[in-house]
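Below sits a lone chain in structure tokens, taken as the form predicted on its own.
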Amino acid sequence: MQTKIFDRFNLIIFISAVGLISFGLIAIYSATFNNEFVSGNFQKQLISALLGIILVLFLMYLPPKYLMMSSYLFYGFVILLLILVLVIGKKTKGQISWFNIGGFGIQPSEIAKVATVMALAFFLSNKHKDTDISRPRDFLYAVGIVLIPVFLIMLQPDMGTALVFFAIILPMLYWAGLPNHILFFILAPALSAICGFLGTWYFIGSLILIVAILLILKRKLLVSSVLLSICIITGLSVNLFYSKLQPYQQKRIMSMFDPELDPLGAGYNVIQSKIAIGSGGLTGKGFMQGTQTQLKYIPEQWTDFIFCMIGEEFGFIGSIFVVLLFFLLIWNTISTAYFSKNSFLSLCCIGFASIITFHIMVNLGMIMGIMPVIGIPLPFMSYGVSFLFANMIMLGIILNAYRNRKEYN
């Protein structure tokens, strides 16, 4: 009996998401404490972490074929969400992207992370309409229900949340077909782009690797020119770029590199994030013993720079313990999607693994001070009710295709 229940309950993605849960709700307890502003942001995260679970619950053993059915309906919703924040939304720190509802902020753009993938996933797997993802139609169609929640999350302007979604596209077309040369047509003036802002050594070698594997995928002559002139124009245009970005963004990007530049502005979460967790040691100061995190001297660490409390107070270990979650969930969440007979469900596991693993890169990245801040939560454990509620309807719908992976769609 107790076989048959496990067989069709994956106790590792819901401990792992339970224990990540905990981390958080004890970090927010520790950073919020004595903070009269904020006091009741840990009641209110525990509130939405118990409803949550019944959340997950539901929909794990809900039928799949009613998510697929509603998929579209969930995505139209958000998307006149989207559209009515921009119009009576409460603008909080230059953003527009926040419904005040009984003291709870309600963020559209969270929930529209999961009803594009489970839009995106559908149209994937509608067999119906013989989806080929490597016909330019189907492609475009693809790429518009991601464009779609983008260029409104763009007006409220929220460049953080908009990079999400583009972590989304690729990893669920891939899953359902897209050829590897288009993929790489598709990354390969991403890498120059990239190498471009890096230095003019960093662009040519990436320009010879681009040649090198256009190569190897023998495409033709006309083809493979084509997309070396796109490298070199996305190369050599990107600081044009750079140049046209608001000045605490430019400031954010080198500071990135170096901190010390702006050492009170722009590198200062990244400076005090640093003596945060070199601090912590080993094990730990212990819980509410951090001095980063009890005398304030990051802002609003109960949000996107929650794991310097953990690195802190926790130490080595329990930072490494809160990875390990986050590995378990992420691993088990792409292995039901590899074994998952329904298309639709398969394709929502890589979207959301892909998801979690873009917020867990950048977050991590911008604590250490080797990517940008650029305002990423960390899934499960930062604080915001609309993002936890997100989190727990991918983790509801992960557990619903463990539920029914031996089941065709």
The other form holds:
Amino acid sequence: MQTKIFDRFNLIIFISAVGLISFGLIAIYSATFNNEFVSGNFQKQLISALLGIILVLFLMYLPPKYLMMSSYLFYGFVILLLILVLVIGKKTKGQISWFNIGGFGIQPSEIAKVATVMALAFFLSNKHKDTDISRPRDFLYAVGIVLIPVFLIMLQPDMGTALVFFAIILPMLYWAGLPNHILFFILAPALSAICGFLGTWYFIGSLILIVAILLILKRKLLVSSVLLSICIITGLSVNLFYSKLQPYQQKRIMSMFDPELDPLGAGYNVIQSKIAIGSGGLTGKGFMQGTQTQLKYIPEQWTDFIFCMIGEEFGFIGSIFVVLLFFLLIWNTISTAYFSKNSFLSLCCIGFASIITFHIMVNLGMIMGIMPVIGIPLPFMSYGVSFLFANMIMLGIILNAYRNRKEYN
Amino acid sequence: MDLNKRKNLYYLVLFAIFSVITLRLVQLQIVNPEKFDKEAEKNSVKTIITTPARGLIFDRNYKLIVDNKPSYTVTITKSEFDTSNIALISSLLGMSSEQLRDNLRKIEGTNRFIPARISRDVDFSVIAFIEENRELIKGVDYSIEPIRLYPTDFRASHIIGYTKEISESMLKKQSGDYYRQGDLIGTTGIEASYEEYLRGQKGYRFILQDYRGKEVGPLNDGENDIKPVSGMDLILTIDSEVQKYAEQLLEGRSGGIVALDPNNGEVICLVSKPDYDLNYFSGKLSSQVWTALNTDPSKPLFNRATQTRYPPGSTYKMVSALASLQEGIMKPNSTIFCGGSFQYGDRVFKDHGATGNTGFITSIEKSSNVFYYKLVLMIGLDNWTKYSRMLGFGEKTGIDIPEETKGLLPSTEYYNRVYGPKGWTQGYVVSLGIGQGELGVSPLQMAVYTSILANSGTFYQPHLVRFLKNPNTGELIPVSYKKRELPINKEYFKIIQRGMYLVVQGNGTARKIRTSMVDISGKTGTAQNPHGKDHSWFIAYAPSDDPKIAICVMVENAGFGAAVAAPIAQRIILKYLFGTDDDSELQSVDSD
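Please give the corresponding structure for the form predicted in complex with its partner chain, as opposed to the form predicted on its own shown earlier.
Shown next: the complete complex, the earlier chain at its head.
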């Protein structure tokens, strides 16, 4: 009987997520305790988490066909919300990203990530229309599903969140059967663009690599040479584009990569967050004892910079524990995707795993000073009701996928 | 479609991303967290430094000669300061806008939230203005800091020395990090050599501040705070009355006086004229005054008592005498024929009189030159150099102020170096016998030499400080100094002492300063000065049979030896021994 329960309930995923939420709550408590303006955040997050767990269980037990049926509806509803927010939304820090319903701030772009993954998964797994992703028409449809919300979110404008959508396209399309060479044809220009920006030798190195892979793939000469030309053009035009920018724009881009260039502006937060994490050492300064965080050297540390609290107050031991929980959660989500016979749920798992991984990579990378400064929150931990609910929906569907992994759709 | 392979690719990417994150965590938190620890501390911990007042300085009779008084220092906290107020504040402080801007730029490196010193020792009217307009001139404040006060009617500027704001180069050179910009540091005299005792130890209070620089509370409930330690008071060997009197006697002239207690090396008075008013350096030192002091042709900052090097003239004759006796070249009763002049090679060295067959005592009493021309050739340059060094020449005496010269003591190596081994002759040595030529000594060295002659062969390190006094407990901590017995027979000193006795008490070159109050022994000297009038030297000790004071007076461009120097020495001796003030005009006396 016991084994039967755990056969249908992935305890590791669930415990990891609850652990992360708890850690997040502790950190939010520590971060907001001494701040009268946001001291309500802890309660809000706690209530949201409790309600969220009910939502998780509800979604887990929901028959998969309801999820599939509601995918497009949910997607459409979210698109409407994204348009609505541009019209009646509230402006904070130069962005119109949320509006108020009954005292709760709703941020449609967070929910849009989940809806887009579900819609794309539904499109890619649609047996009746016999979707084939290597067909240009279907490929464009798939990309279109993602680009509509991206376009609306860029209007807010919220570049960080918009970037997340790009992170889900390739992993999901590849999981759905995108051939290796097409994946490569998409990645190659991106690679040469990045290397072109980094420097001449990086650029030349990337071109050599691309030629080598083209030789292995043995595609038609015309196709290969077109791709190579595209790579060269993108690589060169990135630099051309950069040199045409105004110096202050260049500085802004450079300080995204190197915070020390702008220690009082964009770089300030990153310099302070590195100090916070570094000064935590092995064991940390203790709960509510972090000077960097308690004395507010890091602004709004309950949102994007929540990991600083863990790093400074719980040290390496606390930090590595959080990282381990994330790793277990994502690893098991990918394995659920692999074992799931339901291709819709399988694709959802891959999409969600991509979102979570991308968030962690960009967020922790930024906080620890190894990624550009792009403000996106840390899943399950950062304060934010909409964001937490979006994470809970993902968790519910992942657990649903595990529960129903042996059933075909 | 091989989903298994694709799944592994996803695992691989996931693993790679998490490896990078973990490695970065290790790098930040395990490899060098100290670096970040410091940074975090720099951020959040505001250090409030309390500088204790410098120790007080008393004379040998516990009379206060250097005191402290409160002064107002205007500070600016950069984070709060509105730069549109620059014009107003600079005119208030009597500086140019550029100057204020410059000062503000200098504090750039320090914490913007900590008040930085902008102007010292400002008028009370400035403080009143700040108090009345606090709202208008945010960030401008003042603090009360002690500065030096000199409650005396004499200067002793070269003894006490001054404090100055620490320079950027000194800040960089300091070992450790005790001093910060704007701190005062003893720069010359006792203020410099006893800096570590006088300054005490700064106190530190650590206060947590938030990102706005607002104080949140003490760090660790104040457990890390360090209380300031007051500076030690100093009890000097100087006698204020004698110092004051000696300064008056040398007023209007240029020269140096050093008087020592020949029984222990204590400095009774030390005068260098011209001097300067230490009050210039208390509070803010205006750059005009500083430039004026530095460019004054009479060099008032130069310590003539310890830093000049002039030939000592005839006062040096006793060196050769002692050398010849101790080396056995001469017997105590040996004589040398003095015929009024001395020819060496084709050069004739003149004398001011002929004394015939002359013994040591008469040679000193009459200051015979021929005697010593011949004597120095008999003992040779190497012996002469050896005994000169033994008597304290060519070396620093070790007095407890940093300004001191070694002088210049010629030797065989010195002449070889300067002229080449064949470039000089014994003719050079002849002049050394009567204290002329390249020999250079300071009045301090001469005073030490005089006290060795007076006490029959004991070198005492001359010193200005007797005790350090703990201002809280009153405990007196004696300062120890070197003492050295010279390897010269005491009997030979008796001969020298007899000669010096007759210089004043007999028919010698300084008989005009003879007084019925006390027997004085002395010796006159004239430093040949190729640039102008000769410098006048006089060394003396008294009472002759039980010396309590040994003195050297050197007056620049005063002509013949005893003309001016001897009467000054006599009056200081009488002042020290009997407290007598003689305000009459100094009478020039015969000399050499």
